[in-house]
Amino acid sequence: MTKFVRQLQFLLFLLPILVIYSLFTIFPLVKAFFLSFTNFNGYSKVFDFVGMKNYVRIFADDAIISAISYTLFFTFAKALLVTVLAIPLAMILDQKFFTRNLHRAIFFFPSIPSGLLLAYIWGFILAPMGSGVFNTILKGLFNIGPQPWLADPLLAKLSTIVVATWAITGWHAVLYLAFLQSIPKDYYEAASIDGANRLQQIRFITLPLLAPAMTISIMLLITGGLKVFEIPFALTKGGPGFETYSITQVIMLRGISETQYGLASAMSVVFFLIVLAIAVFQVTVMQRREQSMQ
């Protein structure tokens, strides 16, 4: 068999799955770049062609303008705690205790169900009235009076940062869990005998062994956290005002809602453009940054 046959037979092995990419990816992209420039309603099949006044009009909507801001402060702030507070706990996790696989089970527990329900039972819990449980227990514990989590413009955004956190704190745990795991312990062995102490152990040997975890989880994180929806939407529908729109939610607003389909394809190359040059970026200084550490 020559190789030419056996590359041939390569190719015919992955035109299926190259074909169902392009069909449900690429022409999608395709599509929804071209009628960016249209005035499209999403029914009528009779639509013009209006040139860069839909991208004009994404950067003169106070709602599209609020829901970047959004989006990316809840990203990059997400991102930031997960990351802080999920290698310790992976550590600690690591570690041997009796109840070691248990409390793994209780961590990962809260990233399998959906982000809706999440979202909908801690919003019995942060209901600004006195009935809430949050506040119940400040108004038990400290005599506090009823706080408005998810009415106030800062208070939601930071609710909705600390649900998401919690949610997925745990997955990612575990993801840096199963990387420290793969760490020989020869190395902490000879840095023990050669007297370094715990955290020294941490700086020069965990950290930068966890480096290629790093850039997975934080990738993840902020691919995920660009796209964000169920939560905020469950939280507080976007409000107060326009404070927790996502740009997904306003993408399925203009689009659905007030059929400008042309303005929501618009948007929706905007925020793939934003997206990949975040996450090139990213991958780009992380994989820098793994590079300088070994």
The other form holds:
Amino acid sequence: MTKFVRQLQFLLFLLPILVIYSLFTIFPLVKAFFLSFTNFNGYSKVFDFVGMKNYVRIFADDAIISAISYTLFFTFAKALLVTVLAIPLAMILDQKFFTRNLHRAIFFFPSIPSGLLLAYIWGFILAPMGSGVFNTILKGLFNIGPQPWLADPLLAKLSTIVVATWAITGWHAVLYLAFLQSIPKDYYEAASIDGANRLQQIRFITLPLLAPAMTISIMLLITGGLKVFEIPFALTKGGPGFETYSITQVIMLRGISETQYGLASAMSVVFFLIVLAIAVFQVTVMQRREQSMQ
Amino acid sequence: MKKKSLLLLITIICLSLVLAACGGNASNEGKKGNEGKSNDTTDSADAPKPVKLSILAWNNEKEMKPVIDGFKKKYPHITFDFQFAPPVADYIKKLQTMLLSDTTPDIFMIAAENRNEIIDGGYALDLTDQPFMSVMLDSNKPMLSKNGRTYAFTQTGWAGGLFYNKQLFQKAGINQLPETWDEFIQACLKLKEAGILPLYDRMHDITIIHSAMFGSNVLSKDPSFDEKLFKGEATFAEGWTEVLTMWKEGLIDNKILTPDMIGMTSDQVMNEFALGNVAMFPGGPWNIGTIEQTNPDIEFEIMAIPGKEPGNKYFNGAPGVGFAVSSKTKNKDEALLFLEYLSTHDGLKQFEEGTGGIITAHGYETKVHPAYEPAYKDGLMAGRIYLPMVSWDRHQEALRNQFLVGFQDIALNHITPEEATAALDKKLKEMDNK
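Since the structure above is the form predicted alone, I would like to see how the form predicted together with the partner chain looks, so please show that one next.
The next block holds the full complex; its first chain is the one shown before.
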């Protein structure tokens, strides 16, 4: 009885957050699932059930097919680049040098402003005219003519990935830094006495002990990458053609702009399942890797 | 003792109630007395009840202040609960939420982007037979109408065209504005030969050039083309293929417009023009102030896009957003009074002063910037303006997105104009069958 009362007390404390979570997360999810079987247009409260029609339409939509391919490319390229850059950066920032805190702040700063704001600034840097900042530098240093950074399909994809990587690398470096600081210095001293050089220490001590940080960092990069919207939208509006359309942009376009809420809800449901499947797969694989490395 | 206290308490309560009742009577009498007095001067029995009108506008409070102050001066019993949302997407989303949650304001705005949903949903009052509607230009009515009934009042309009730099034109030896599309392309090539960048166009939306080209080549021959298109009697392929082919052959193949312009923003394009780095750019009245601020020495003017045959010139443009009255309003008379005030000379003047909008109502003359006069006189007031999203009967946004993707792909040489228009026809069919 006492145990039951104690548990009830815990449950009572959890109740407010459970109500808020249900109201703002579970309810919209269930509602989106329900609307995905209707032709709701966002204005009229009268709508019909259309069965699986919206789900069939998703795979006939050129924009969504292109968006899935771009979003996956963006996600994995960004995750790879950030990981490759953030770990060495974290190791450098972990060293003792005079301006260490200033450098940590400088690298962390790009992750603070909104992606939209950063992208607008980069829009000027990558402007395709000869007077664009990047093109002016290229002309001055290497006598290379103006490049269509945001208009050529491949360059536009690469530009959005570079800007997104630049924006978030410092944040992930700080995450790795926190894990680096928890590695006991004794390990390195022992390895050094045994004759291990710096590279061997990184290979056999640092990287295995950073495995949990990599699981978290890559999971955040993948889920964040799949949900990307601001940076490609502000830089290219999804163009040229459908080349840099992200999945979230298509959902917003079909739902809000074209008032096809039923179709957009079906896209959201499919998108939710894709993100869930990839995130679960990635975490499972990386946790196994953690165990095998330790 | 306890009984005595209870009795005392009851007595106090009773006395308080009696006194309060007397006080109430006294104040009522006082009020009556005052009313009696005021009857001597004004007829307060007929004095209108105070009313609070709710309004959702996409002009902010500062812009709307002159017209609201003017109205309040005339009707002091009406006050406003003013709400603002910036155009276009934010405004549409906010209004949509209000419509669905039954919190629709008494007065709101209808734009090309949401007119179908609002009119079809029965959210706006039919204003067709209101006397003040006679002030509205007939050419402004179709955007806010369905089946011959008009659901909002607009007193403004806008037109966009090509701004050209007079000094750069002279430098390239162009002394006369082009009368035909071929002459226009020749002028662009002449500018190029003189080492001057002829034209910048951001390609992030259906462009001013496309819209005006459709006007000068298709509408000038068949003004009812879009009507036929949405009745299934014509196709995008029939109307737009030639226009897109002319655009591609004239501007893309001659490298007057290049695909890298897809990455440009409106501000970048305008700045390059203002700095004298490019001879032309498509723009509208909203650009004039910034151009002059950036370069006070620039000599510029707006021009129309000519068609294949001489004399067929068109601008891009549309009526301004319209003020509508909610069909569920409890303050219908007062809301209509506000729209009526907007149509008066005083209302038009205050609206123009506050918003800087170009008034296109009957019986009102707007003074526009000299550089903008051709667009105002030959475009806006002559009804030679075209904007697809206003003219298209349904699925405007889906078609607009398809169009945008199509012409960007043409610019990149990924598809032909025929393929782009076929995709538009397919999209229309798909949206009709959704």
